[in-house]
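A single chain comes next, written as structure tokens; it is the form predicted on its own.
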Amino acid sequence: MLHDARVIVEAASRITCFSGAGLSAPSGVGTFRDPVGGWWTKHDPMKLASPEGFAEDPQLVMDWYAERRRQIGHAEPNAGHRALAARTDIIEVTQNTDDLLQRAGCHDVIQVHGDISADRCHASCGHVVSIDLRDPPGLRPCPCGCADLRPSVVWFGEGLVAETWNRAEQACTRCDLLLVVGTGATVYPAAGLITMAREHGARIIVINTNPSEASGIADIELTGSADEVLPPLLA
């Protein structure tokens, strides 16, 4: 199977690799849906990761977030973040807000669902500032006096940054390849660039350690950890 989808990444000439939460899972840093130790076992989302949420205790959304970034902060990329940052020519489609593939190495990843890196202004005036994921800052002010920073993620009933979503688009539909690596293909809109790449020609590759909602569109299934079977698959 490897043999086979090396042959497939030898002959494309535009790859596109989208990513979940499987790809950093190495590094340490926590998922959603991981079933032992995850963040959806240990919070509710609905009530630190949407506006509601913040409107109702946002100190709270702020103390829950400062753990995540710690976490994020003090981890570091492991050997597939290397293996896609060591392909230049491989355009990065994300779903995850942690900053490793910049630090692999990547130059110009389109995070679909944020940057968890950065605190915006809740109300929208525009004011974005990068954090120190080590010593996050807590609950603070807008400069602009009409709203608290957050961070700048989307939360759940938030729509996506028209900008970042066509980015996402053209890389997915103009790829003749499409790695999609460490992700369960639940969450949409993002989940449909996979669909998209297939509707427009591409050869799908899926890694994951799990079968997921795009095994049954992948020309090729590789099972196991994006650390484990990134290196050999790019090398």
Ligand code: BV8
Second form
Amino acid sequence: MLHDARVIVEAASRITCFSGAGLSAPSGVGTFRDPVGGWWTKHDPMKLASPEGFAEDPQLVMDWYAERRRQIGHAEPNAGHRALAARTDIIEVTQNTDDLLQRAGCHDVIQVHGDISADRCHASCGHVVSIDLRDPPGLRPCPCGCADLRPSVVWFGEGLVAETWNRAEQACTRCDLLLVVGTGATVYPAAGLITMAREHGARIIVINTNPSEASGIADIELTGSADEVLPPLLA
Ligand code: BV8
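Rather than the form predicted on its own that you just supplied, could I have the structure of the form predicted in complex with this ligand?
To see the whole picture, the full complex is given below, headed by that same chain.
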């Protein structure tokens, strides 16, 4: 199966990688929906990753993000991130808000759900500030005085940044091979990028430790950990 996948990779001329939390899991960064250790097994996503949750208890939300930020800050890119970074021809579209692809050497990563390494004004005044992942800040007001600062990520019920979404759509509709790495493919509109790629003629290779919503659309599904499958696949 890996040989067949390598034949497809070598024949492809425009490759896009669409990744999720499973790509960073081998680095010790928690996924969301894994039955063991996934964030959503311990918390209600709507209370921690939604404007309503932030309005109800902003301190709880910022405490959760501080925990995730410290975890990411102490994590290192894994062999999967590095294998992708070595392939500068591959366009990176990720749902991940961590910076591990960038730290592995990837440039111009398209982060459809935003960037956990920064805070922004919750009233969208335009203020954005980088934060120290290893020493994350707490709840504090935006200098504009209109709202608190919150992680510069996309929460449930929030729209994706139009320019970022357009770039992600282009990367997935123009490719002739889409690698789908470490995602349950359950969150929209991001997960719709897989079907879009397929409808535009791309081959689909799924890399996951478990079956996912993308399994049914895959040309090839490589069952295994991203840090173990990507290096031989992309070498
Ligand atoms: C929006 C915050 C509208 C960021 C997150 C249809 C169309 C449009 C919207 C919807 C729709 N249907 C429903 C919706 C609403 C909603 C949605 O999709 N709900 C789902 C739950 C049904 N979508 C939204 O609200 C989106 N916004 O539509 O707005 C709008 C438009 C205009 C104006 C106003 C509003 C916003 C969605 C963004 C949500 N943000 N988190 C953060 O803090 O990080 S969600 C969260 O899920 C993360 O962002 C994450 O990126 C995303 C996807 O999760 P995965 O990455 O797939 O991770 P998961 O844990 O699920 O799976 C891990 C996988 O890895 C597993 O398959 C596992 O087997 C595998 N794995 C584990 N270890 C490994 C591995 N694989 C390989 N190797 C390993 N070692």
